[in-house]
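We begin with a single chain expressed as structure tokens, specifically the form predicted on its own.
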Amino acid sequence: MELTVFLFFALLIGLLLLLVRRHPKAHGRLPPGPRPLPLLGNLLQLERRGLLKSFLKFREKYGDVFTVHLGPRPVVMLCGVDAIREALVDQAEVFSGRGKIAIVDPVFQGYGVVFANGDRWKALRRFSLTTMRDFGMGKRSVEERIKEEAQCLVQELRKYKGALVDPTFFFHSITANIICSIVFGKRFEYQDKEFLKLLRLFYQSFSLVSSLFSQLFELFSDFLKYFPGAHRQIRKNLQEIGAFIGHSVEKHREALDPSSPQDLIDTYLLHMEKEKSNPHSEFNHQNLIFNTLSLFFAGTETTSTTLRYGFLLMLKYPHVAERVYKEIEQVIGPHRPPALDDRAKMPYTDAVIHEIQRIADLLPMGLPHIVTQHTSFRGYTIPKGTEVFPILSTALNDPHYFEKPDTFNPDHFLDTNGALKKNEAFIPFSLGKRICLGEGIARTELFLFFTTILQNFSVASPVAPEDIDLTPQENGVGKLPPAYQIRFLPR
């Protein structure tokens, strides 16, 4: 028994020493923050309900820029749109590094456009932006794909004849199909077995990444990775998705026509062939798999979850849904499918979508950045390699920019004449060099899907509006709405 206890403590001490070696003490004058304990950091001062609540509490004491020790490593927190903009825009290059999300890092390992750094990130981002633009990002070709998918959804929802449904599956399906059309050159039928499996893997993974366990793993991944937990399921899921993408790549390779690339994979394979003699090229098989996986996560989960929040809010505030429908009637009418050009003539609907995104607050802590060199910021010195969290939630809920930030109110985005007004604190896609590269397509999807559904259906819930609960189901890296059921009643 004594030997067992001795071995346990020997193992524990060994792991703690490993943590110390992996996280050397940063040199510099970091912003103030709660005093950390050796190895544990600020663990004992963190709220059980999640990291975000803890950070907001620390902000009250230390201001908009402060340091929190997540386990043994210091992380600089940026709160409020002014501090976030000052870092990510005014010092864009210095703050352009991407930090790690511990629970997915063992899979991505710095590959793919979302988690890459340095020359790899620049090459992949340039390729992704150019390719999506060439295949219609912001042009009518992608708009037509979204409009076609919206009509497929309308046909599918009509089959249910107003019965109660969980909208999660439908919103996942339509957003995933848009990315599939860009990446693979085709859409899937909603009951396709491969497609259903892909949706399940994405949804489960995003839910686990947004869980409380994921936040705990962020603190002590070096220790917890040796034990069972959600991190193992996430790794298994992402490996399965990667295998699916890899199989699709091989089929594309066999059918590739160099004179006429049909989708993103074709274009990437042509880049690989063109640079095959360059030993330093970033256009390799591994980056292709993880770049595609990154685009799926960025382009599917975020938009589908925003739509889920949107229609939950329409159930909570039916007068808003009714006013949107009246604007649809006035501008579009009952028969013509909505088009992107309609958005400029529909300021109230556009304001509602903005407010849905603000309330959804989908990535409340943003994605982690790292500074690429020693830098001075607001009188402090942040050492190269230090992680930085832009807390986007503090901008989206800033009372200086939004009169009643805790209240759903589309008037936050309307001027006295009823026209859409810009608000500097509206940064759901972040800012700077790491701004979401799918912003354009996401905004197009939200408008066309939202208006097409409300043009064809009124929405109803078995729960009275005043009893509908908006409390998030998960609130970690991502923020997930509670589960709910809805009736899509044909107009």
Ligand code: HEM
Contents of the next structure:
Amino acid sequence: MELTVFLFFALLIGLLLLLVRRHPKAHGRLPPGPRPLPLLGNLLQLERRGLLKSFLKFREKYGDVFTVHLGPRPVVMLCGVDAIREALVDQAEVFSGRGKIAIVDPVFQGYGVVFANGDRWKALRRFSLTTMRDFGMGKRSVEERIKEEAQCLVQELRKYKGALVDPTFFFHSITANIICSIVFGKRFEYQDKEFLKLLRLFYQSFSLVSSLFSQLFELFSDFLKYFPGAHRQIRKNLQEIGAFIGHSVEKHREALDPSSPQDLIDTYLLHMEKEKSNPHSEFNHQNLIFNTLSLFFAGTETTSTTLRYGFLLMLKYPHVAERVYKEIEQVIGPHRPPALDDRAKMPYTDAVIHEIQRIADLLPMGLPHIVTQHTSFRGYTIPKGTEVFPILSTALNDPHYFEKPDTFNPDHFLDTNGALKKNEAFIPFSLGKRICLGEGIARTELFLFFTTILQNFSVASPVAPEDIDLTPQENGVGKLPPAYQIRFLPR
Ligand code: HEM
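What does the same protein look like in the form predicted together with the ligand, given that the last one was the form predicted on its own?
Every chain and every other molecule in the complex is listed next, the one we just looked at coming first.
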């Protein structure tokens, strides 16, 4: 049989399979949107440049709240901070369900805090939040761990003596080490073989999750899952990381001292022990592995990629880097390591970090939500189980809130007296009950890593500032900056 005929039949069978599958039917009165075709949904109206670009185009026609059919299923899109707030904050409980990301769903299957729902999510969120907060009391605080990591990085970067480097690896290592320190109770040396392997697996997975294939997979996973593709690589990678975590859990179990839990895994194991007679307890092995994997998944690439954008912007706008350095000199001086308390006295630096996060626009389409019950929203009826995407990018680039949204300008976050100005459209961590669980940690990392690096190094690029291109490399679930090289020149 000719290949084209085979492919045609494969496609036909795939489509028929989709037809007989049951998808949540929209019985309500959903917001308007482009007219879908059976099975294909709005595929033919989508832009080749990806989902986000398509959604922005639909917004021009249908307004801030509209429905797009991703393949056979309807998804309600929320654009602009007002619509996002009305849903995620004003109707917090209803919009607190988590939707699936098709390309990672076969791995997580609803386990772990990021992808869990209902009582499982509540238990894991409460546990993760309190455990991370408790690291500030008695034990070495998360801030201490970040400060220590920042100094390790300075030592490491000094070894390169201003040679050109790709910063990706360093930013991965430091952000992954913070999660390692919280979860496993230890950091890894940057040359550690096992650590390097973990980093490679994560980085590759996040790039694949952000790729165009993954966006297509979001539409037709029921069909595409039978064919080779990025989904198989992601599954393999995450399973490998899961196995590493499993191995570490065993070691923790053997060494556990109930009177003095050292890290998140110890604390979880004690919870498991306490609830072992409760058959409905969510503190089981499966959730331990996937909750840990979730923290790595959510907490490593995000902060690391933001730092990568940040230093690219410092190369493009050297006068901004210089001004940050002046503020570091004034408030901290050249020797004392930066501390979180300094942030309140450094409005310019704080504004620069806000602006980096705004331009980085790291999760432009947020993470998918679902409504947990039938709900009325802006005169429409959204049936229980319908997916909702808060398009965070539309808030971060809203011209009503940011004078020149396309331009990197720290003044977006400064008032006329040079003090930090809050902006309610600044929602890179989203809003509501699912708001990023690591916001505090991420903001501490960004401030301490950014200032410690600039306190010790000036940065330079082989490319002239005006020729530095900020066009993202990938722009799907995650937005990734272009690859670049940088010199960290000791001061
Ligand atoms: C610059 C860095 C970061 C950004 C921009 C970011 C952004 C986000 C966003 C937009 C969400 C989805 C919220 C929603 O569903 O509406 C999220 C969820 C989450 N983030 Fe972050 N994040 C960052 C760093 C971190 C770090 C360092 C950690 C862990 C220590 C973390 C842990 C999580 C978790 C566990 C969730 C899922 C929360 C839930 O479903 O209840 N994130 N993050």
